[in-house]
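Next comes just one chain, in structure tokens: the form predicted on its own.
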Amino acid sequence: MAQQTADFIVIGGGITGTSAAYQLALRGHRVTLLERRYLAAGGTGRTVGLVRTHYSNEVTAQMAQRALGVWRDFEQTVGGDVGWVQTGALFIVAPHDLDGLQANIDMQRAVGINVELLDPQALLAVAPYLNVEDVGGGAYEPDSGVADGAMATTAYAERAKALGATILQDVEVTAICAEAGRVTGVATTKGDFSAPVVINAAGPWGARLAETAGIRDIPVENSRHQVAVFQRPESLAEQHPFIGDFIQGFYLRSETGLLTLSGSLEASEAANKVDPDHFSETVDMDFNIDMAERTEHRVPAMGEAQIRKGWAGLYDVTPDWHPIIGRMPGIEGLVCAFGFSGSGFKMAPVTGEMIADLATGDRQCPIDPHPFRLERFAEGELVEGRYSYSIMG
């Protein structure tokens, strides 16, 4: 028989999964979410945490604009510790592309981005340490940070908890379950859940549940993005700002522990296809060196860096590496919240108010989810944005 849960079901316990439920149990509702593993074992628990605002679509800046000003104060607005450091962004092109960066700021600034356009020298006074000869120029956002993926899964499921919402490990839905076109509940590696409303939002996992539901041929690809780390020279104690490279296509990330994180922001990237449940989670020796030569370029005194063990992770990849958020068409009382594209993490804060908006038809937060539905693609209304870095959205 059955188990009467709550009134909404959450599948997944990564950072998009425990700030829907904490939305909901906000809202005042019942709600059960559902993990295979532990928190945070997916996608969320090996994000760089990045939390920026650097958007080329109005909406996604947006999104990121509200969500930085949770994750800044997150303790006050949420509770509790998600491991919060304000570093600072730069993001620099090539001459070539200044123009392009210009109106992308000029849109940020009008959604209320706090953000500059800096020329070589000045970014220098920002960043002594870079080569700036083959640099146009970078947009600054001085507001920009990083957090920690596991700290903040918790804190979210944490508050949960304590709004009544019960959190549930080791319990792995096989199937959404459906009668007559709606949602009744799922299926679970620990007996059957029933509940009106269900939240996918199982990150790489997610497309492979929805089609359990009778949902086909949802564009999402899973691909394995790798992290170098590198230990800085004493030369470069001090902690330095997210780096997105665009002429080069990689960025860095400093960390405690006199660390710095590396990874590719190419596009190229979702070809890098792999089983969700099997693939390596370590990082490949030619990815080391990769990494290594285009942080030396760009600041040269990484040179004497040592590399450290780095690791791999997910990215459920869409078409135009935005997500889907939106109800799921012919199944009523399903939600869908995927796709992330590697942008999950920061876009949380938001897309767990927009998740509760969509699951109780209450609209609270004030962007439109709309444009991530599923239906977009079959429409031919993909979410684009300025730039040809796709993969920054």
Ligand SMILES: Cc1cc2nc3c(=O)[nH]c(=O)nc-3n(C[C@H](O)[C@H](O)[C@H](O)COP(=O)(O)OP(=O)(O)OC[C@H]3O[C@@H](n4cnc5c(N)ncnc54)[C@H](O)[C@@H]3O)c2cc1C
The other form holds:
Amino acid sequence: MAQQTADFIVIGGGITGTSAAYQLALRGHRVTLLERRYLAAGGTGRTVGLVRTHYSNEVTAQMAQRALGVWRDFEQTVGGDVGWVQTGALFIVAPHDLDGLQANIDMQRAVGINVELLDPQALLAVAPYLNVEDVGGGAYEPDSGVADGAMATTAYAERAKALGATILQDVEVTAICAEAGRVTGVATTKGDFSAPVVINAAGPWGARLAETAGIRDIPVENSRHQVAVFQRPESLAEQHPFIGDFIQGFYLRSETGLLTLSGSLEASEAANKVDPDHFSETVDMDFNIDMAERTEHRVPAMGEAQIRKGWAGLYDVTPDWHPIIGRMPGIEGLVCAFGFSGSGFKMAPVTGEMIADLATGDRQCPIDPHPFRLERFAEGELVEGRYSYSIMG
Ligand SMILES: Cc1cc2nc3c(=O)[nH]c(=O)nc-3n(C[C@H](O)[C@H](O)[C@H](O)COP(=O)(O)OP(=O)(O)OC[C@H]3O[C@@H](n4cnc5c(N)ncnc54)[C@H](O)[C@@H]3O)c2cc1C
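So that was the form predicted on its own. Now I'd like the form predicted together with this ligand, please.
Following is the full complex, with the preceding chain placed first.
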């Protein structure tokens, strides 16, 4: 095949890559996105799709807040149906974590997030089916909600295409090519593509791909994360808020059709390391039972729920559970954006802006991506939250 050219090549058709392609096309650039399988084939297609603003450091809280504004009004801001449902979100803690939660809420409110601290009685007013006997209080975000990973990825890709981007599926990048410290393009299963700027948004495969350009030892490990699916009894609400239970280390997420999704919030899940090309994508029965027990403790009426199914997907986890978003040192023209550590879906509208800023050198996003540079690990400047009761950043 003849060599093809572009101004920007994006590797990876997940939510990160398609959002970046959209942002670049929106700014009038010639962009080609290459996806080795199909859109949302990676972590994005397995996401639970929670869009929340409960973060514990300013930069991620600001990102989540800015991203939420896009998700809530996606049809107008970007275009297309992402399956948005405003469910609200509750994050509940034990009495000994209340001070930390209050401090965190103060920080979130200072960056403009609509959140309040509820005592156990007020929690019951929002979710009367909760067991609050061991609960100190909770953060309530009425504006948060959920979106669908595949629908959102398709929406971004469609909008990017309408703006002139080329989106190619079934094209695997086999190497990122560089000469004399500069990116020259990529080699693929469908021939070579040349471009002065390449964006590596290949998620769990990103670090491996970066090695082809000589960038080694990027600290990202892939782990398998499971989602249990329960059928709620008719007696429970048609929809319930997302419930992040930091006491038991798990969550409940409302789905249509009286379904509830459930998974772990424990950092220990990251010990479940896997090869991203060979892992079980189904849920284990003992995981379903474990989540069912935690669910019944928090929502006793769920004791009548039925286990329906479940699935497993990949987290690409860094040492501080925050992504790597930045220009790669030593190779001009190479931008990486992966390692989202189980939190990349909601952030994608802002990640796309940051990637476009880094790729073009034209800063349009008000939030500086500098804290997420790869060099932070060697420099000891990790992006750390103020409190340690969960992996939620
Ligand atoms: C079970 C689960 C629940 C989650 N829940 C949430 C949540 O509630 N909220 C939230 O914000 N986040 C959540 N996440 C995390 C979120 O889904 C991910 O962080 C995000 O989807 C990652 O998107 P991505 O585009 O960076 O990577 P991916 O979606 O993995 O996309 C990478 C793409 O690159 C492609 N690719 C790889 N190698 C190549 C190559 N050589 N050439 C071309 N293409 C290539 C892959 O096929 C893939 O499509 C969850 C994740 C999982 C697994």
